[in-house]
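In structure tokens, the next block holds one chain alone, the form predicted alone.
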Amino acid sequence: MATLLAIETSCDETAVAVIRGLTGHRAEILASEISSQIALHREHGGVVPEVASRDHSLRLDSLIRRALDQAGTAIGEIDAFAATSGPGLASSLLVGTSAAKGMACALDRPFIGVNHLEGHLLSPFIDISEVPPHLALIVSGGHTLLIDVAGAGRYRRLGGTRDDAAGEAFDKVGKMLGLPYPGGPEIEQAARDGDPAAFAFPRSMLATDHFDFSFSGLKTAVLYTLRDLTGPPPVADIAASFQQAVIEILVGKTLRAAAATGHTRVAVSGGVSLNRPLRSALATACSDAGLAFTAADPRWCTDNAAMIGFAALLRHHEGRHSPLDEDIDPNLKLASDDGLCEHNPSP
């Protein structure tokens, strides 16, 4: 039974978790601490890398101490240290990996570099004893991916975004509508009072024979709609119509990918998966198609260290660790199209 300390600093959340492995692949989250930077970046309308990395440096030490206190664990009792090594902002990734490597080196413990996207992909199964074969939809601020999952560490990329990720589109459309950053929760809130059929926004690439996404055309359609209005914009109707278009694209592509791969389970993760209408639409579509549906617990949807710790724990159980001289990779991929995991540290 191993206990790991994990750090997540890929973008604008500073997070630390202490996780203990139980029998099988089950895990117990002993502590999960997150410091959000939303207030820092809101005035800029988006994440400023220099501000993000500085805040990580200021907050990480106290978060580590709080997580250890919450877990009732001394640092000397930690069996391995993990951190997100990519993808993400280079200056932010360096803060977390440097801290984890330093503690691993000082205590002569293993270090495990974790792919941020693998953390998201595995997050729906933190409380489950295994990672079953499934079709995974990762939908976040920076990524929209469909992954064919044969099991932990065995992934095949089916499709991804060719331009804006879904979360990025939410943020940009939110800014067009004069809503605060981040735009996703604000658009969901505004859409509750709107008509999703008020505007016929495009469903880009929905009928194509591939599984890639494109949201730039949808974002541009919103821009042109706002430009052509003669009066005050009907924010609720535009938000509802935009959100409905995104949902139909995500659900349609996901169900087609599940059918193409023969999977009987669909899982969704990432910050955008917190969107309640999206969760409901996916759950209904999967039920109608006779598919099992698993969504990440809301606690593990936005960036957090518990998901990084869980991914690291699975590697640690197999004796797969990372060398201390392993570098970060801001553009790290999760999987190729040949079924290989592209971030697979050697034993």
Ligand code: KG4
Contents of the next structure:
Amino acid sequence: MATLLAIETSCDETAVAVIRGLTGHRAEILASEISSQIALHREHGGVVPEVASRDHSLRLDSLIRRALDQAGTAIGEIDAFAATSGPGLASSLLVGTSAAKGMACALDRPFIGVNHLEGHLLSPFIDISEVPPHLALIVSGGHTLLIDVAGAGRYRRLGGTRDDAAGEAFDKVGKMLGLPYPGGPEIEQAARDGDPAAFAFPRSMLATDHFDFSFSGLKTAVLYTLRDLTGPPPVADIAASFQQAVIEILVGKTLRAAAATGHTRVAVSGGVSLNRPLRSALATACSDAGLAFTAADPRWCTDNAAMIGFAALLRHHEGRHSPLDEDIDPNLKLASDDGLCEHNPSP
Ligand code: KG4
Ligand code: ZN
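Output the structure of the form predicted in complex with the ligand; the preceding block shows the form predicted alone.
After this comes the whole thing, all chains and molecules, with the earlier chain placed first.
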């Protein structure tokens, strides 16, 4: 029964979790504390790296104390310290990994560097604590990925975005529509009063035989539509039509990837998977195709440390720790297409 403390500081959330491994690989999240920097970055319309890392280092100490308090655990009872080591903003990753390494060093405990994307990928399974073979769709602010998952640590990349990530497209279109940052939840909200068929935006790469995505054409189509309008923009209709295009692209590709790999389960994770119309479109499409569907719990969709702790716990069970001189990697990949996860090299 190991207890781990995990830190997430790859982008604009400072997060600390305490997770306990139970018998049979089950896991219990004892604490999950998050301090969001959204308000800080809002005035700039996006994340400013130096502002982010300075805020992480200001908040981390009190967040660690709060998480330990919440968990009712003394720091001396922690068996291993984990932190996101990539991908993400270099200066932000350094804050979390340095803190985790410092505690590991002072208390003579192992350190586990976790791939942020593996955290997202595993997040739908935190509560059931086992990772079945499945087709994973990760949709976040920085990534849009389809991964063939044979089990924990066994990943094959099928495709990803060639330009903007899905969340990035939501954020950029939100900005064009004059909505606050981040655009994703704002567009979902605005779209409720809009007509998803009002504008025929492109569904790029939907019919191709590869599993890559492209959202920049869709973003540009919204820009041109706004430019050519006379009068105030119909924000709700544009938001609904844009959201509908993203949903059709994501659902269409995911279902084709599931069919191509023969997986009978689809799982979705990442900040964009909070989007309710997307979740229900995926659930319906999977059910129509006779596939099981698991979506990450809303608590674990946007960046959090519980998912980092869960990924670390699976590694800890196998005794696979990281050296203290392991570097961060802002461009860390989840898996190459030869089937190996860079961060989890054993099959
Ligand atoms: O997973 P996440 O916290 O960050 C990354 O690892 O990138 O995801 C943040 C992204 C942002 O782009 C945000 O706009 C998007 O998730 N997002 C949403 C919704 N809530 C958050 N996108 C669409 N609909 C939502 N309801
Ligand atoms: Zn993320």
